[in-house]
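One chain is shown next in structure tokens, namely the form predicted on its own.
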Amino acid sequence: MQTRSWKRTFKNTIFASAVGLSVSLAHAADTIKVGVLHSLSGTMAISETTLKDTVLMMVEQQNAKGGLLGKKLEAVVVDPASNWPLFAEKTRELLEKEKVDVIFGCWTSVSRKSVLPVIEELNGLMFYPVQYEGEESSKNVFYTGAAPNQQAIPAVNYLIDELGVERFVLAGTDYVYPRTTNKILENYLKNLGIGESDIMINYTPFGHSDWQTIVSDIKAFGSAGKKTAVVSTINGDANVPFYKELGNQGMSAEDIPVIAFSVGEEELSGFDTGPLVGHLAAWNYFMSAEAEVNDEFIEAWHSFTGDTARVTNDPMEATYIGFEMWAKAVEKAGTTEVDKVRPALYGTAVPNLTGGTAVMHTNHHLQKPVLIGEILEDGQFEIVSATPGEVIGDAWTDYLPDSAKIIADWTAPVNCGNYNIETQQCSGQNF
């Protein structure tokens, strides 16, 4: 009797497990998984946490519209914790274990470079939403942030043409994005006739906090009788003590303006912005942009977060654009299969949040407007300059000799992200 009872219980357990497994598999088949790969802790959490929230809002909105292909979307969030090798591990986890259909993630270029080999090996699909140094085009990544010709070069042109700047401090965090961007800018400035003695370059580690000596050096560099400006590629929470030290040493925007590529509304929300009024940032979107679509986005953001004090910023817009493009491409392809979604993305157009249109080009970069904003006391930006239309992102800069002869085009006959127009050979990844 006990043996029969044990056997019956065992059979029932096996049956229940099988039923549970089939229900689980059916549930998995009925959902589309969206990976979220952003630092929620560590030095980059100040910037990346908001992008995680943005993806969650987009998933919620898409589900409210009925999902995609008759399936609900499910966000899978991981925390790479501002640890660059961990980004690669978390990417593998998302693709191999969680079986996500797409990833929205990374901020720093060093994290993106860490992810790249994994996402190419496993043929994943990632949307990268932050300005970067260019010099890259992967068939598995769509770059919805700015390339140097959509941010860094126009920013320097503004300083020269509008403010009469003749001396430049290129100040950055010590990793690939600032170093490559500053190499491009140094070449560009020299091509314009700016002498080497009028260019000061400085790098500091992630999370750097002691800015007293560096700011003193910048003040001294700016005292040579020529109009001087700082071009800042300082990233993450190091910006807080940097800007604080500017105020401590009375370095106003009238004396030596700072134009930043990684400081937006989210970062400023943690600052005492009083001493920063008049300093600048170059982006492709500001929360202050006057457009009906922007008003609707801000309203949706406040509704989702339940906090009307929450700001929006440029990488959020780039995340929104990437998500909307991916959703349209999935509907067009009729599947989430990467090899079918990727070509469906080419030429896909969605409204940007400044009143124009974002279009995905075959080099995996967008066309974007370029805006210069001036910091206001409330932490918002007054837009003081804007291109008349959108600028197409250039994957390979014209201002480095080796890169000037490289193009990216993921359609036939090139099918390559690193094609040398002189040798007519692809030296990078291709199909």
Given for the second form:
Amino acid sequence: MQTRSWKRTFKNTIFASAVGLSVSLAHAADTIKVGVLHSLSGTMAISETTLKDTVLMMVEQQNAKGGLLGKKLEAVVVDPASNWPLFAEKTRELLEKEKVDVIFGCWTSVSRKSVLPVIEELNGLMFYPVQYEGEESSKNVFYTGAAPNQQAIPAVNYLIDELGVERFVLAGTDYVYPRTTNKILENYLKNLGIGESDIMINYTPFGHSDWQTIVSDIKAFGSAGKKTAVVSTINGDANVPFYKELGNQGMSAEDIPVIAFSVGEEELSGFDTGPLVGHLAAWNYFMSAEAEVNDEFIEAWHSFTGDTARVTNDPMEATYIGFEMWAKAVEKAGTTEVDKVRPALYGTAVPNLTGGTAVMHTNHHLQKPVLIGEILEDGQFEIVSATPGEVIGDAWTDYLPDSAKIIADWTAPVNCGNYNIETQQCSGQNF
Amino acid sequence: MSRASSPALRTHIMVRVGSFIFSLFFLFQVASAQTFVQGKALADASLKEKAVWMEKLASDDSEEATRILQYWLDGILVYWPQENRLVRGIKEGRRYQLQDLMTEEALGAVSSREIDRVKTNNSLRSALKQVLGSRQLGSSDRNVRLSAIAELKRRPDYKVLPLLKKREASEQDDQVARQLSELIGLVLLESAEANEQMEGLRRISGGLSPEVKDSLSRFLLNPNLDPGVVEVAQRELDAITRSLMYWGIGQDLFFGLSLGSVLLLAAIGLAITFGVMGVINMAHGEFIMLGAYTTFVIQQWIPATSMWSLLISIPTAFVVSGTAGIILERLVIRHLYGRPLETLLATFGVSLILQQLVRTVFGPLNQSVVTPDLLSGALDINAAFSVTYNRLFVIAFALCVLVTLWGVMQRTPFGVRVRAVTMNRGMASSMGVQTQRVDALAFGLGSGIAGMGGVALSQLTNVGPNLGQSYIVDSFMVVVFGGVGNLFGTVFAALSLGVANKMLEPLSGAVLAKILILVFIILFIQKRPRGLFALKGRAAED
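Mind pulling up the form predicted in complex with its partner chain next to the form predicted on its own we just looked at?
Everything in the complex follows now, all chains and molecules, and the chain you saw is the first one.
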């Protein structure tokens, strides 16, 4: 009985996948496939679902304009379920089985790291839309989020120059992005002459909810006669109880401002933002940016989701830029072949949503403006500072001695993601 | 592109400079003629120019200027181009309700594009608070005076000393006078004269607030101090640091108790379903989550800032999670008694189903559960030791739940039956106890309590589909450590784990503290597999 039903399942599976395969073969000829690799369940669903919808909206818009190269676009959505190894499997599925031409995906650095070997082996093309720690440049990945010099460093500069901060708390969730960013910031601050005793580094587990001790430690650290600020790389969920505790212990933005790198409009939509007014965030885009193209984007987003309360955020803008760039490069190359599209992307310029222009550089990073925003009562940000021009993303930071001598340039003669200018060679690995 | 934008930029700069000169002109007007501030210039000014505006407004002590500053600080000061004046604009949905500055007469609603909000940033906001603080020192409401003093303490300014001295002479209220004296002390530290500095040190002696320590540390950085003053100041600072350390230990103890009570709330339901009934219920965390979501739903109906929303949520959450628990027991667990592995797998499956269900109904995003006004903020015991109301509420709530549950188990017929069934099912059954009914109700009770725990947790942490997962491990940890089947053990385990965690945290960091606790429990279980307070006798044998 049991074996029979097992056999039946097996037969069904074979049948189903055969049908699936033939359908996708039939489609392959007349559509361009766009893979969407964002978690739709699990911890990261909270952030990544929005990006999946953004890609779907962009595909719909592109199709309304007549598609690309005379073909319609077709989105292939898979769910890696916030499970890092599954990201690699799903990438393989997208590239080998679905034969997608491009992938938009990933959020956490660990998921990106898990995708890298697969996408390089199969020579795929991926756009990664989230701010990250840098120290990487893969031939097959384009990074449309901010590198540390496009977010963390300008944020710290703002604190020092505008708010006169002399003492720093670097608080983060315990994983690769905060650890690397804080290492870079620590070095940067020390180079500026800020002493070891004026820097406090603190890590907490994912989803940490009991912030009493840490907030009271920060309060104590801040009462040493120097203006103190918190630089927060605390991730997603854990921010809510953190900010709640700040409010309850009466730590206002005027006493000790908190500047966050992972808190945007989307995260704030689950907050009671009353006690948070005046705390800061550094991004390359805020929904409150005043630009016509931004208004259009917000309107399109509201009509796509059918919900006028939905907010837009920085990773959405990065997805938007990535998609527009890819479409432009495909038109330029006249094909979706990765080896032709990749060189076509270098130097491609598209308008960003804050009224400037995003250009793709040969280190696979963008140039972007850096904005500092203060949280308002209604969960939006007031832009209080913007870099005068755009900042070019630096794959390898200049503030870590080992990385300072490494550059990424995917055009001849360097043609490598980690070229050591001292030894004049690539370190061998692909990224 | 950059070439195209540079003329635009130049015009922009010219406009800025122009408006600055323009604004200076009008400032002069304000100072002399007491007319309205030119709203347009104020709304368009850069943040640096705004600081100049603010200084000028600060020197004007009319009611009108005070109101402008206050509304500016509150973020409701807007410029209305249509009538070319400043008004009060209160956001309602996507529109602004406009009101006259002085008479508060309604002027109609406009969209955000028809007005210019006068923006602020951190540094302006704190400067505004300072100015308003010095104005409110003379208020007839003592709470306003206290908050004004607290505001002025953040940045002691020698310039306000005469004003403060004048206020001190006429102050009647003891507490306000004490705070005022400390403030004067802080201000005197800014003085350049040694005798004033000594007077300042005398006044702040024994103060424990962060501002005192902050000012004192800053004071000692000054290289031109009299050696005698330095000695006194250093002694004072050492004394403060020492007593802060003692209070810090007290604070850590409180933090530990509060973490312990959170653990207790999460685990106490499990102490019944797992501890007493022996069911490994992996969906326990999801019952907590259901309780938290119940709070969210209730808050959609009842004004979230009122305490009632929470008080009504408590029994509702009990009923919701309890019902879910009874259904789970009747449909799944009933068929699996005595097969722990299958129970574990089945309930784990149920937990995933419940999570996805919530995700489908409410969406993957966290929901914002509002903390009622009564529970926001902190109770200051002294400047160094304060307890937040929401934590206090959770501790009290955990205590109530514990006492009630103990009462139910020990003093009611239902409790007696539950205990009878757990001790000897066959015997209880032959004595006429309907064991199946008791099983279902006991499981419902445990699940319902988990739901009530969810209400409390919604005040502390995120309400999202993953809420339950983060507490399930902790809950099992507490029950196993405390000894299976023993309520008292659960209480002791929750509180001691909470306190140990919080005592370790400042020393080792949050990550390591958690690991150390887990390692300790692993070692402890090796030594005493049945936990701290193992049941003795017949009940312990199976």
